[in-house]
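Heads up, the chain below is alone and in the form predicted on its own; it's given as structure tokens.
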Amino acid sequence: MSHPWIADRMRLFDSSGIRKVFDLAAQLKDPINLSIGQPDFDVPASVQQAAVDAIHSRKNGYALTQGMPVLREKLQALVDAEHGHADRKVAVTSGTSGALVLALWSLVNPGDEVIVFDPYFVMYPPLVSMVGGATVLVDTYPDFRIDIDRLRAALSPRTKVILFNSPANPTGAMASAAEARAVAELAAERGIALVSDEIYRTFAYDEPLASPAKWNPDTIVVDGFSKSHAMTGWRVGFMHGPATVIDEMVKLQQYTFVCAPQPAQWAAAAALDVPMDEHRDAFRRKRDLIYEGLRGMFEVVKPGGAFYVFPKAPWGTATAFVERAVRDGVLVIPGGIFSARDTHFRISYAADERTLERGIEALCRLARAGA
């Protein structure tokens, strides 16, 4: 029900699709949960201890808006080593979502167009609308590859930003080096801001992540610790890009989020010393398990990264299939939440292997049963 105090912009946000799944799930006992977009391992012990030590040593006050030196300087050294750009500055943010908010508020004027590849992370179009921009979708079906000719055709004199996400949520698709380079060079050629969401960069399985910043030094990269180190609740992200742009985003952070939590920043600095290869390898095995288990019954593209797979519903709409799956005890997310199409659904394989095996069995049984 509406309320007279509610601002018009709140109509831009709709969580009803995911909420409907969770409302159905609340009625289930022992559901097979393949819906959660966060790692199924715990924060590394040394990272937890670093947070405890920071709290006990009274590092509990406001942090510097641009990030504490213990973390920011460490990140700057890593970014400099990877990219070698003379003008690339790092700032710490209140989560990667916070970095995205700062980027769009800082870059997009009302009426500007923002390119978003479809399927997309659920937050992108509402954030574009929130700042008064217009989302222009570039279709990547059926294989979730970026077609540079489609992208070029979508550009207009009003195009201000291209939002790029690899490895991607919800598809798990990872852009090839050729795709990333083509996007990077096109953005540079047209003078368009390129924002690269690299939150899943740790989980790249078959080839190294190709960041468009390699070919376009003006690329604004957003990243964080939520997925790589299971620190989803700690709200520590970071961004890096041209100093003038980053400085404006930091200024905006001062008047919005203020800063990322200080104890969590000390923990994130410790996290940079923790190798995550074991968890990446475990996710690769789970990726293979679920892909091999589904591909005989579903039209499915093998994901190259993250911890999602995005099969096509074998019958009906994705919404109808997901509602049936949830009633049968399998929690997955309808693809219409992430796309202009209602044809696919998202599975998170951030779960133990027994849960994945149960989920594969139940989904294949449902596919065979038909509508």
Ligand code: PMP
Given for the second form:
Amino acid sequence: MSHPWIADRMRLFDSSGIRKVFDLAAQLKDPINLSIGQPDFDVPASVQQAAVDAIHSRKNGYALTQGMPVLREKLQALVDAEHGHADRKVAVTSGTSGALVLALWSLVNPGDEVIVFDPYFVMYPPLVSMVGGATVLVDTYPDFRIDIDRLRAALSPRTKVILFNSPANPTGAMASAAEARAVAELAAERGIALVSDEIYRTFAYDEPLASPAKWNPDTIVVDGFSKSHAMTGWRVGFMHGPATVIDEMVKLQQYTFVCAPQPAQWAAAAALDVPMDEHRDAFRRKRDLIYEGLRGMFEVVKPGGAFYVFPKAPWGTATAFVERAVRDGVLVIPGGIFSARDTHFRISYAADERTLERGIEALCRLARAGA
Ligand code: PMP
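Next, report the structure of the form predicted together with the named molecule; the form predicted on its own has already been given.
What follows is the whole complex; the chain from before opens it.
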């Protein structure tokens, strides 16, 4: 990192924390892996076939920057049916990450503040730094609920964007309709751009997802197929929001990512026809298994969505606890990677039940053992 060619902005963030866990993990023979941020099921067969068919029928060239009509029009119809906003336009992106990059580059001026709820998805603060913005954290411990007064107190005349994520990575927390509405209305009242990351919307277990776009028609929604259909490697996401904002983001996509891969877009169009309810129900059962297994020994909030749970380390810092866990063969991620606090750790329960049971047993043993 000390090479003379490297630009100053690269010093604004690092990824050493997560690399350390993966380095430790690489030395393990048969780890109990609860660290993976992707579903443990495969891409649905019809989606795989649609990609193969697209490749064989020579759909391999550049896609339209805003997305192939086969996918974009289907998404637009779904979005229109859900929101019914006159001015809500859809475009396809290079993964949800691509949509986040486009959103921040398009919205944030140097010196602008971006509100991020803590704990947060690991990518948010580095993305804000990259565009010269300042991340302003709003703490949501200990229950990961959004306190609207805390949010209001964090706003300043420089606040440009609120980054909202429900169901959330790394906590699995799902904002209630009242919370989503309060955030949506506050953003509208103060003229702040609201970006809603809904990548986990398929995996909502106890109530339907409340998108803030329901109460704020200017909300910019980013979403994608990585989690819903296990297509993490295919790089297809999408975004929707006010047409003029989306047009700016598409303009930027033209000069950066160019387009999402064309065969993957045909496959994603097929994915929209595949019901994922069985997978959602299986994750709900795993959520219950892991929560019930841990709650006697750990301070843990029952997650409402995604496939993560974020318990408090029973002793020491999260870093110390996770290092011990990893040495004992259990791969989890220390919370300091997703938070200003080094107190909790992330478990991904996108794993088979046997692995989950082994993980619960090992973690509870460690908790009992103490530092
Ligand atoms: N947002 C959140 C909250 C995520 O957890 C992830 C993936 N871990 C992404 C966005 C990015 O997803 P992708 O780029 O694969 O679509």
